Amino acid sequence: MEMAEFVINGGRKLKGEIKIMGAKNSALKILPASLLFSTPVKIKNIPLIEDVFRMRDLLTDIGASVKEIGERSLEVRFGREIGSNLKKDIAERFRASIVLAGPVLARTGRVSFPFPGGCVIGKRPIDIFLDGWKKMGATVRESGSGFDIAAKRLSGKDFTFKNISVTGTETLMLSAVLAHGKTILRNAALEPEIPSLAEFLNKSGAKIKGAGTSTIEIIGTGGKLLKARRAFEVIPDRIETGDFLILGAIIGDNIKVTDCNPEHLTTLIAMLESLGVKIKMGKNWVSVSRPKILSSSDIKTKEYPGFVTDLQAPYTVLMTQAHGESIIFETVFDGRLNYIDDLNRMGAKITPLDTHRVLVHGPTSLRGREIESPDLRAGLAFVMAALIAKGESIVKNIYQIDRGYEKIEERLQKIGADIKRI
């Protein structure tokens, strides 16, 4: 099969407004959350992108009922017949396949799943999950193919995350739901896809305390499935938004960013102000546009609320515009700076310091190039790039691009980027 590809001229200023779609981590939590529900649970404003496709397929394959109740709003139902076994071909091609499991397990007592995958770092460890859902009372075998989880019933625990890991934190607090006794996660990530998520459980009748601080209290409902009592709305894509701000700041003639929340990124949006960058805000839009000189500044990854890891890529790209010099220090994950090469083929000036840390020198001009996605998030900043480089640029693989971004080639040509997809 002949991959799609994005074919990019860059060099136009960019302009007018740009709708932000739901968040993906908000729906990929809230469709295995399904699960421990006695009643159909209605989604409204589920983005349109690949790992929603894929999530909907293993919720299919184990027995659910998906189907569209209007545009981006699905409605998801259980019979009595649920499989426990997550199909390895789909399981294996992104990461939050594993927040399925925690529901299945603590809905049908088993579940077996491969290692779960997605991209370039998408191979982090699970041992997180694995010690959770062991001191809950389960067993845990590994095989060649991935893991087999049984456990009778789930126990309530208080459970400490060595490392915050946001799907961490979801998938134990879904399997807890049901679970018998009280659950206490200690040094749980805030990210607001968290609140949202306990909340709408809360209102369907479980028992959430805490959500979006640092201790989660739990108390399970001792195998009592919830009953929804309304329609889950899908909470507006914070990543996406801050991509969009970026690339307001770089090449932008005053974009607005329309149906988001400012709120949830005003870590992004001070350190933009503090490069120069105009910036106005109401209260579900952001309007951005690009300053007469760029300052440059280091940044330093970290959990929310600090400078989200998934913004580290395209605000790299930003620095390659700005004056002086600045440090990407990546302290999330490893591997996530594999794609500066590309960059500096593109004309950047980006010196490795170690494994986590690299110096961008700037500004420089970006020429056309053909390039690949090594992650969903790199990818976007390939874009970004593209449409700032002098001349044609190829960015290949562009499945990556959109298994977290719905039609973005569509929606930036409405704001001037000459871009295609073939």
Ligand code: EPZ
The other form holds:
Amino acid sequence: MEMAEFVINGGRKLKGEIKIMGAKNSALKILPASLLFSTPVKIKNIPLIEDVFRMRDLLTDIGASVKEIGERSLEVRFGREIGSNLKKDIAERFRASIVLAGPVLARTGRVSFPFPGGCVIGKRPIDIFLDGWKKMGATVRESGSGFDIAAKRLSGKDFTFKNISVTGTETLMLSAVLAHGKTILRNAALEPEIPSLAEFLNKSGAKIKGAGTSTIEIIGTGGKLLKARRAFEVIPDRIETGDFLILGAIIGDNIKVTDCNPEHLTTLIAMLESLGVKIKMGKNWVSVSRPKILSSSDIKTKEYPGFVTDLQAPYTVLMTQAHGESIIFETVFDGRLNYIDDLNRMGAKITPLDTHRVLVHGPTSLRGREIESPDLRAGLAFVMAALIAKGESIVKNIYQIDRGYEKIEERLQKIGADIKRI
Ligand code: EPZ
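Alongside the form predicted alone that was just displayed, please also present the structure of the form predicted together with this ligand.
What follows is the entire complex, opening with the chain shown before.
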């Protein structure tokens, strides 16, 4: 494992343009979807990040040939020989590996994979996935180290998610595309990566209706593979966009975030405006500056289009600079507030209220410290905290940050940040 860390000297104002990469959580779904095709699938605007490299490794390991066809563009091709075992030491490093299980099962009739993990919050239950596959006719065997799933034939069924799950929705949607008969997914997730994926599959011969709403209907092809007629373009990363908007609201002196889709961030933008942050935007850019006085506001994380959980930690850092108190309420995940002790060591005043809520007293001035990333989003929040803190900070375990952010230090340097990878 790499032992690199970031050394950050805080306090500089940030200014200039920062470009958004393709969405991690879109790239991680289209790569597995390439298994549903008889033709090669071309994918553009792929972010060069660790989770994508790991997904590529998994695909290659089960028989894909993956070719670079340009900067951030790949062509993925599967032949006849397709493996059904997701390699343990790769798959257990990131939770999204489970998305690949759906297409592998649909295409080969079986799949084996380890308990997916990745980071503290990645080790979550996968009962919803298993329920869905069982309903479609698969048998599920749990072994000591993972799962073996088999289905001679997947049948379309009417399935209701007992909890909303983003990857659950995508994985069952991918499983259903080649199934026999009609699948209805109810209480489905609405995240923009889902309609984007469905639209591409539909252009390639799939029959999916309602992606982007809470009821998705899929008429299975009965085993007939899809044919890609054009390249898939990964949509802009809305989380990265939100991170930079929040950073701009903290220490921006006109930061322009480009190559993004502001329509995917209307909730965050409305929230920032209510705090006094001035925002300008066009079709694919947003600019933001720190206001004279930043007010505080409570948030409650929700599924899309609510306040996204992946921006909860950065928002907490923002609130350490706001005037007044705010309550941060994490409703989507357990254990996603575990970074507050480190922010407090930097000088923040954050008090836990219960396992899902903290109270932030602002504003506070932060001091540089040595901190370790627990997961990628909290890791980036630490980078933000270090950028506003007085003095030097060292952020460790930056593999977690590299999982989701392409060369973050170089992009931050361009807008004036003093950050080095050592
Ligand atoms: C997706 O995770 C994203 N990951 C996450 O991004 C994001 O935070 C999350 O959606 C919410 O928006 C990818 O797209 C690869 P869930 P996902 O299944 O789909 C519970 C990031 O930082 N649950 O919607 O895995 C679960 O414990 C990441 O980029 C079950 O109980 O999240 C959680 O509390 C992190 N059983 C809730 O549902 C299950 O079988 C929502 O999780 C599945 C989930």
